[in-house]
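Just the one chain here, laid out as structure tokens, in the form predicted on its own.
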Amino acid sequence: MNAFLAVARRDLLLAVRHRAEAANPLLFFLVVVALVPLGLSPRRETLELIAPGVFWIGALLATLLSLERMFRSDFDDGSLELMLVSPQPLPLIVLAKIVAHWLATGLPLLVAAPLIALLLGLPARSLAVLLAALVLGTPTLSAVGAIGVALTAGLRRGGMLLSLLVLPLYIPVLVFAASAVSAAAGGLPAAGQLYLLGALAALSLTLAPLAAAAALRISVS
């Protein structure tokens, strides 16, 4: 435990001390999100039908575009390779490093949440239901996204590799969350959606690590 708090805590300082960058996955979302109601229309019923769909494939491409950040740096001043040979289980190190990202990046889009959710239009009873599909499905980015970090983490130029790895595996997650904000706005039961990805959030935080895991021994070998 004192090891996971130990790079949790490294990770989220240097995400601090590097402001402008760990910012930019936020200030990407928005500008996405704001762009799409002066590019389609700004008419409330067009937006409502939209705003679910806008509104992750806004997060799950901020998400992405800071994954790169997880394992690079570590890679390049060599604190990978002494991660590798730590007597503390990689696994465990890999999962500090999940929480960590989903602190400095899925947090931020959970408090943003609800002016964004005001931007587009979306009903205040679907408030809660896109606020429970961030908590779901957030940390479920960045699980999956960090196998596709670690498989790239020794190339120069991964980021178009880790997108093509990342992206299928990214789909589920949109369409049950995407689907489960809509039904909410419509009237319609959502418990089935979020269900799900819970169960897609136990899924990846439990094996994602041990897969992270054995891709940084492969990257770095």
Second form
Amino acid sequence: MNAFLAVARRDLLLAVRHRAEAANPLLFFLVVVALVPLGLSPRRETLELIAPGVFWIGALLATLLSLERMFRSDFDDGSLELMLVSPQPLPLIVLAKIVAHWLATGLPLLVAAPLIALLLGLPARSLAVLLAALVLGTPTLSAVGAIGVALTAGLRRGGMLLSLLVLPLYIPVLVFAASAVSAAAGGLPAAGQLYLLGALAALSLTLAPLAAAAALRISVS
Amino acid sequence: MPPPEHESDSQPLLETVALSCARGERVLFENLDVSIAAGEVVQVLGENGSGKTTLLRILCGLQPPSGGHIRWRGREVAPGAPELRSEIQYVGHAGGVKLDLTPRENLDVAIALGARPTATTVDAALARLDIGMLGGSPVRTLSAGQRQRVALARLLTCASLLWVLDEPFTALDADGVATIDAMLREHIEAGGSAIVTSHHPVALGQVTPRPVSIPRAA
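Switch over from the form predicted on its own to the form predicted in complex with its partner chain, please.
Full assembly next; the chain just shown is listed first.
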């Protein structure tokens, strides 16, 4: 437990020290969302139709931008070796890194969500579902992303491969989260989609640390 | 005080049996038998590229050997087994020091990751390595030698039986080398062991490090 807290605290500290770099995904997200109405059409009917999808595509790509930070620099400076040689269970350390990554990237999205919903003209009644979908969906993005980064940490130019590996696994989150927000905007119940997002989060948060830990051992050897 | 004689005679702490390692087509070493007894420093010798670092990484479980096995206290263990990891402190080429954290923060993380802390506090460890004044400045602002000292300070704050040190004297000045020598001496006097790769002669007073060379594979 001590190791979990120490690693999470360390990663958050590093995110704070690299404020500009850490804020990058959120800025990217805001820019994408601000440009869509300009590029397509600012008409309310069009926006209402595409807003949930645009929101989640932006969130997905923003997360993808921030993933590399999770293990790459630790791989380069030998910190990762330290974690692998440590007697503390590696999946626990990986889970700490996933939690820290979510706090540094998922949480800011959550805070910015009401503003972005306003920019996209999402009806106010869908805001609660949008926030619920973010709470349930973004941890899955961090957890599944960890597997991808762990697999590509040892490669010099792993960025492209990382997107290829991770994006297909992100699709269920995109489909269910966007559909939940669409349903809520249309005044329909969204519980089913939210349950599925919850199930995905539970599954990925329990299994991804194990998979990422195994991937890290392969990457380092 | 020298370690009890029978301990090193009866059972080595760590032993490799017919260890082999190949990188792709190239064989680095074959059938390597290395044993490390309690209270002993083993210095691994070999030309550049002979596989010294690889041997240490295999002992730490960072890399699987392509053949042979490892015995810990006479019992065969999988490379990187938990009982092995809880008794090993590894300081490699890449020191595992985060440049944007201070030495103190770096050590706090190392202690949390280690099996158990020693009685030495972080500040005492940094002071011993002569970087006590720099405990609060980011490692990025330190020199190469000072960064190496931060990495080595781990050895003082985290308790373990076996120190695995890859070129620990890199970038250190004469003073630093003497400090590390003294730390090694205290470690083996307390019954610990170490395996070190170094081109620098290790001076341990009455204790002579036992050289082990990695022969060039045929």
